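Here's a solo chain for you in structure tokens, the form predicted alone.
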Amino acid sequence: MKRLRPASSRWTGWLLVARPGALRSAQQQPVSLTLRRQQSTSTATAPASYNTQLDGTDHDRFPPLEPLPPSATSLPSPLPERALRSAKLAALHARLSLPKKLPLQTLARTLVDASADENPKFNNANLAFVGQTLINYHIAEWIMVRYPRLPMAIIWAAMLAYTGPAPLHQVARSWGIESAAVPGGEVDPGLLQYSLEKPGTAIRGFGYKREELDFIDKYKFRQSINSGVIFDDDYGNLIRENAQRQRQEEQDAMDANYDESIEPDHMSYGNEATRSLAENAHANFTRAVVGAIYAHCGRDAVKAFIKSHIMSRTLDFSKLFEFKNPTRELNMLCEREDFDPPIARMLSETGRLSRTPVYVVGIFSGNDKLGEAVGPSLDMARLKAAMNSLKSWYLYSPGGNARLPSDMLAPEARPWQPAYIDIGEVVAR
């Protein structure tokens, strides 16, 4: 019978096998330690031999991960040629499936905010303006064609929910963007660079400053929907030329009144102003990526990118509505469309004499049921049914395959058929 060798002895034999060169490395180890002690002793006795640059870093003791030019630490942003050696930048380019026509140098420029580098030739201000225009255009036409009966106030709210700073900030975070602690020429080009000490350049969209702006702020005048479409920006907000200076003054006032002793521990890191700066920097980066794709790859590529990364986000339009008097608005809607006057009817009930009654009320126009709702009382159920009836009217959609005006820009496009657009809301808000 053959004798079996225990597994423990076989493993012990493997561990005892000496690899080639181990003796040489073991003999050299004390020498290297001795040299390391001698170097540390010499540097400790001669601090004047440090190779310090403008940032005060000793690059002999703490060498950079890549060779930097002598003036790297004095630059506000990394040099463009360093983008070709950045692993983070190459990973971001591959993660977003960007076209090969988009060079890494341009992608690195999209990560430099105007607050980090004021030179427009090296920051992303121009690309962000182009990207903001393209994003707002494609989202606006998609909302209007898909939901042609939406009130203008709801369109503005939906535009803000898709293209505002907060959603674009979330888009940038979902891409895995990391930000640098402090901008500078020695920073990895694959990191988002912005300054928390200055707001940078505000990207101004389309719109006009109202002549009565001072009186609006002073007397709280009400602006109509029609004037907001003509004068205000893409979200229905007033255009202010000194918005950037006003934000800086508010930040200075907050810094002057800041008292660390009264601030709770869980709020000690950052404040509202710094979070706003970080949000705007991430949003501008998302806009700049869209602008860069348009500059290098054209219209079709940027439209597909917006559809994949921004249009694909889920938004519940029914939660954007807020009715003050839904029954009166429903009566006006039926009168405008020549419908029969709406009538509320109780469809079912349960527990009328109990502690938690439930009523189901429906709104009928002739023989057509416009909507229904459930409530703890007849009045509450009637109001909810009127709201659901208005939502079912405003949220009408011809379908997701409706053609958009930008589809006509494609070569050999089919003849255009005008999209259905409603005459407008019933009651202006």
Second form
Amino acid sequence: MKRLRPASSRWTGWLLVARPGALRSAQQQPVSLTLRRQQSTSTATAPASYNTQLDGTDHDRFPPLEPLPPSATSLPSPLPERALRSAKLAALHARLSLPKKLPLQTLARTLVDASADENPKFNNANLAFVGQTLINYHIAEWIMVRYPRLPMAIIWAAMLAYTGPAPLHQVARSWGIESAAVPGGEVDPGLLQYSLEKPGTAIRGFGYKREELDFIDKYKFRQSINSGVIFDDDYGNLIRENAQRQRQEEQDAMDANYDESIEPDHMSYGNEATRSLAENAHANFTRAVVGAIYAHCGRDAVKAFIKSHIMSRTLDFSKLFEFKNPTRELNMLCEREDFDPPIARMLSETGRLSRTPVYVVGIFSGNDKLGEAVGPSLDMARLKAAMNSLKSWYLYSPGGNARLPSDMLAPEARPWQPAYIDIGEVVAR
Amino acid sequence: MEAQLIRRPAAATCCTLLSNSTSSATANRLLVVRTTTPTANTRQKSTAARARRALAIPPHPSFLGSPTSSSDRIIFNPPASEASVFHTPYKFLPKSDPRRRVSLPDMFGSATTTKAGTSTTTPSLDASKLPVVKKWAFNTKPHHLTLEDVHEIRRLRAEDPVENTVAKVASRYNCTKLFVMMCSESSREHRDKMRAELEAKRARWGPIRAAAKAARKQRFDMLMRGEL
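With the form predicted alone in hand, show me what the form predicted together with its partner chain looks like.
Let us now look at the entire complex, which starts with that chain.
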């Protein structure tokens, strides 16, 4: 859909150098793990009693369920070596049938949201960015090859329905992910950790900030679809300068308006803001798992994973449409394609003089029927038939087995035959 | 006494008897609608046994199965359903689609691509014999107005928008109201006045009418979203 980096390029920077020694066993490197945490703890060589004072827990009286490292309670997220002893992580690894190449430590890192641990070496922000890129690329090319005539607005809606936060949140829930009440170094590494107090960093996708953004907000400028393809993100939403700051402002405004006397019980079960934070955290975890599979197992494994977990979800594309002037749009389509002008003809009717008549109206171009519909009045049936005709135009599919561009990356792929590409939208919006 | 419209077949027979036997004064009171075949509309039977026998419809052949085979069989008798929008009409298939090359037009019942008499399974449909629901206004674009006409329309609308309403100008120049509105713009005062008039009209609606109008709008929006 938009600019996409080639999947074969080498990922550099934080992504692959992150968590050096993640595979090393805990017995070999207990000291260095503590030392790497220097930026989050003020003194690396603090005694165990110091930590007891830090979080106010008397560990002599309330011993932890598993023997924790001395600095565990003062860390923002669990130590990587604890991933090897977590039953939840092992169960998740087995449940998802993840390849053996993907270590438990990386899987543990995908569960740490940026709001729980700000350090990009220990949270899942980078993996989630890679995962988001891969998911969006594969879903976008699949939608475009499968339904080549879809209008851009419908493609955006379908992208949101497959790769947006809501469906990915559902995917994570279906994997049986549980979340920790409060993130911290002492929680089980198999729990999803995110903070409800601070929003964390938002993943930047592709897109540009528009220069006229302030005027768009002020004067309600209309944006064309074409400019949205170039500037906006994968769902046609405007790129804000700082989505995180905006979310924080919204949160502050919500807090300012919140009146404790009105709904005291409502807050205890969460509200709109906490639900959105949870949704984003779950979605980022799903993306991070995809990114982790790519980083450790490569292109083919990640494609198979996306196909089986995200592409396999059901979406009725015919429900995404909303028309304004279906008869005019159909007429423009027939004019553009050099078909005979469409005419609505009645196929059958019953109960014209009754309280509940039924009309079956078909739209004909010449002698060919383009679509038909049932309605309680002639006008409704006609409009519905026109909409059905337009939908059957837009939902043309070359078939489920059409080859995708990414299929060519496989070794010994057959020569590429160009996919069907439509000339464009019927109505410029 | 007012004339009554009677449509029930039983009443029709008795009214026929009435009009035959009595004078014309009695016949004036009743307006009888006769169908071409009165017996075809008769639903009731004279006896209960006959009614039961008439209502005993034999099951669909798919449910019966052949008497010779005693093995399992598939019952296929789906209810009538709407045509799926995922079945692309033949006309909408692109030139490169392999479905065009196969001789599928018979399946789609297209007369433009089928030679007359070749399709044996499905009789080809003659669309021109079906009644037209509504001629779409934009099917016929005469494009008969010249630049002078457009200037004249503009002048008329600017001169006296109250007297020369959009509908009047459109009927005078034999074009659509949309075209008149496209080529001429009334003054802001006139538009504000019209809008205020409309608002005053709406303000006089009672709760029942307002609710009915809102429901109608909601129904139309649902139709446009494909929810109806």
